[in-house]
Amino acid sequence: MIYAANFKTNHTRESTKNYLKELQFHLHHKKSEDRIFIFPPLTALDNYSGDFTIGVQNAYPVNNGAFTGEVGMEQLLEFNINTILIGHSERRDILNESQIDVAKKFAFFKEQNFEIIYCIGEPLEIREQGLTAVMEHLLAQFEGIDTTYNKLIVAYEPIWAIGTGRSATIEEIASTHTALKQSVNKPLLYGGSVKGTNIAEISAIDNVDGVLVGGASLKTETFLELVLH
């Protein structure tokens, strides 16, 4: 299983350092085949080491240059970062990243040989139209994306379940993941209000290869509830 923690705009460098120290102390209990990813805010990047991979939630597809407020490869390499989240719904919907923007970013970081967790998801009005409409919406989010890339991990996050406390049903997750696997045969994570009370049944679903976690990842103890369940 893959367990990915997306801190979003939470934590500082100091609290991230303390979080990772505590996390590492307990990771000897995890299954040897499980992988742990942590995505702190950019200001919390540092040269951490442990049984986890540090990635970035976002970066600009350049080495360096005149791009005020952005971070490029030159800055990421200072911290040996080679993992990135791309396509998260909050960047698509709040920050207006288009599919063209997302595909450009994907192509650049693929060229840099990054491991990419690529996010897709649908709004509630699409989900209410049924699985056919959901799949049409999700597959459109692969436009311009090389789904054969060997360092690609896909994260399915229904937008209506992110941070709402409402997770998709087991049937919704199972049917969507099964359909996605038929089109994109890559490790497939589920995200959307994953927590200690539902991790066992979510992780037991066929074609769920891991989880991408927001709120439940912000405290070491609640994230460990998932990793060590």
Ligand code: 13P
Second form
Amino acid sequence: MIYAANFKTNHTRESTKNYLKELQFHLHHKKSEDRIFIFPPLTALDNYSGDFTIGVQNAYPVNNGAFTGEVGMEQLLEFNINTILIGHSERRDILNESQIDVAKKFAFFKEQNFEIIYCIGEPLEIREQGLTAVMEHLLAQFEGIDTTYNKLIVAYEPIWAIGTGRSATIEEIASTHTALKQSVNKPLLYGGSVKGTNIAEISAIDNVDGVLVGGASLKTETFLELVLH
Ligand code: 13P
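Form predicted on its own done, so how does the form predicted together with this ligand look?
After this comes the whole thing, all chains and molecules, with the earlier chain placed first.
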């Protein structure tokens, strides 16, 4: 299983350092085949080491240049970062990243040989129309994306399940993941209100290869409840 923690706009440099220290202390209990990813805010990047991979939640697809407020490869390499989240619904919807922007970012970081966790997800009104509509929506989010890339991990995160406490049902996750795997045969994470009380049933679903976690990843205790369940 893959356990990925997306801190979003939470934690500081100091609290991230403490978090990782405490996490590492418990990680010798994890299964050896499990992989842990942590995506802290950019200001918390440092040269951490442990049984986890640090990635970034976002970056701009350039080496360097005049892109006020953005961070490119030159800044990421200082911290040996080679993992990125691309296409998160918060970036698509709040920061207005278009499919073209997302695809450009994907192509750039693929060229840099980054491991990419590529996020897709549908809004509630599409889910209410049923699986066919959901799949049409999700597959459109692969436009311009090389789904054969060997360092691609896909994360299915229904937007209505993110931060709402309401995870998708087991049946919804199972049918969506099965359909997605037929189109894109890559490791496939589920995200959306994953927590200690639902990790056992979610991780047992066929074609769920891991989870991408927001709220329940913010404290080491609640994240470890998932990793060590
Ligand atoms: P929550 O776990 O808070 O629902 O967030 C999921 C998410 O968006 C992870 O990227």
